[in-house]
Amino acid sequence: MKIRVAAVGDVHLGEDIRGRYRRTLDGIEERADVLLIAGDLTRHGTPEEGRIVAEEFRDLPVPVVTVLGNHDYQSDAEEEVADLLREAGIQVLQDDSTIVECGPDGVRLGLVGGKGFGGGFAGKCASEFGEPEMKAFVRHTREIADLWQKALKGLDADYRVVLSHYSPVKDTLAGEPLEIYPFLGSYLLAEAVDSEGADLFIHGHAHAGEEKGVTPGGIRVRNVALPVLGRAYAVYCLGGEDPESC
């Protein structure tokens, strides 16, 4: 059984490019069985931009699953944006899970994830210590990681993919300034996923990063931010002999 997973993040859609991204998705069903979007769907997280995103990804011939990114929170309308996407038939993960039947064989793809958050990476990370603001920053990521771990533990599927906006490893951040690594992801996300296992971890957010990385437990990590990919989406195989070629 093989699944072809198309993925992209950081599309940052706005009025000036309405309809243009949609055209790049023509024929996606010939190349992929599902489309995953790794957050930053909008520029400023307004409901108006949310409606544009819904139009761009509505009624595609493959299932669409997304998470929100930090830009999608900017206008404090993230729940309205998420509702607009759901009304358009797009599944939105918010620190929970879903199962999507993919391809003609109905292979069960289990998806876990949400926005994720920052804090940094082993040896160079923030800790849940000191000022209340610092404790809250790290606690937010830890609570998210705990939810993902629980969701993975109870997920019965043929393949399991974690979808996030923030990165679980620093591998895929290479090219970004070292000073902002703590705001691009957290090792806590990798720990949670490694503890339960997954076939692939998809994220965005790091526009100047690298596409490929791996968690300490050996799970493939892919940064699918649009500026990194340089194409409308990437396609990754699950279950094939060559995981990088479909």
Contents of the next structure:
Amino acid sequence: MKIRVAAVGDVHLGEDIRGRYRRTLDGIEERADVLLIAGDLTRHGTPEEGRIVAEEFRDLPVPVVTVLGNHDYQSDAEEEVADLLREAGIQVLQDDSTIVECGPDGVRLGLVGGKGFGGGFAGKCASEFGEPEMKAFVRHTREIADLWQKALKGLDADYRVVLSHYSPVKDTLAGEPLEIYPFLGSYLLAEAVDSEGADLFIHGHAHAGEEKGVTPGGIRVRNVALPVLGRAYAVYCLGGEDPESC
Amino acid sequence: MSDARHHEAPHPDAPHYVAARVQRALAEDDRTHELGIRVDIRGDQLYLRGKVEGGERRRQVAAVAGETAPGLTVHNEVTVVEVREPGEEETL
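So that was the form predicted on its own. Now I'd like the form predicted together with its partner chain, please.
Full assembly next; the chain just shown is listed first.
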């Protein structure tokens, strides 16, 4: 029982490139069973851009599940953007879970995730200490991690994938300036997912990073930001022991 | 002579601060909102590097940088993200 997961992030759609990405999705059903989008769908996070994203990804022959990214929050219209996507049949994870039945075998793919947030990585990170602004910054990430852990605990599926905008590990940030790592992700996301287990962790956000990494607990991490991939989307085959079988 | 150095006017236009100002403008200006553009200044030359999704965005990045750092010559080395065919899948 296997499933082919297509994934991309940071498409940053807008009026100037309307329709361009859609063309790259032709034939996706021959390559993948589901498409996951790792946030930063827009540039400015406006409802107008949300409509462009909805048009770009609606009525695809495979299910589409997304999270939002920091750009999608820029205009304080993230809920409206999410609603526009849902109206177009695109599932939007916001620190919750869903199960998608995929492919001819009806494989149950369990998905958990949301935007995620930053804070840094073990030993070199911010703490809930000091000024209220600093406490709020770190608390936001901790609360997200707690929600993902709870969502994973109750998720009964053939495969479990975590979808995020921010990174859980440093591996996939290599190439980014070290000084901005705390704004690119948090180890709290990895710790939460490692505690419950998953088959794959997908994220974006780090445009200058690397595609491949692994959590301390051994879960494969993939940074699918479009500038990192340099291709329309990546496809990861879960459960395909034989590389030829996918 | 050494005392005089302490009384020199501060340098708000030191290249270090100008580059930071340009980088901040690229992130915060409504025309760009680009967070991943590297800005380097050498003398009166300003270099922009990074990737954006389209040609118009590439032009806007240079326009915002030029407005924020008047008097500097902008070298727009930003490239447009190439989107190739999906390619081979990876088995995990």
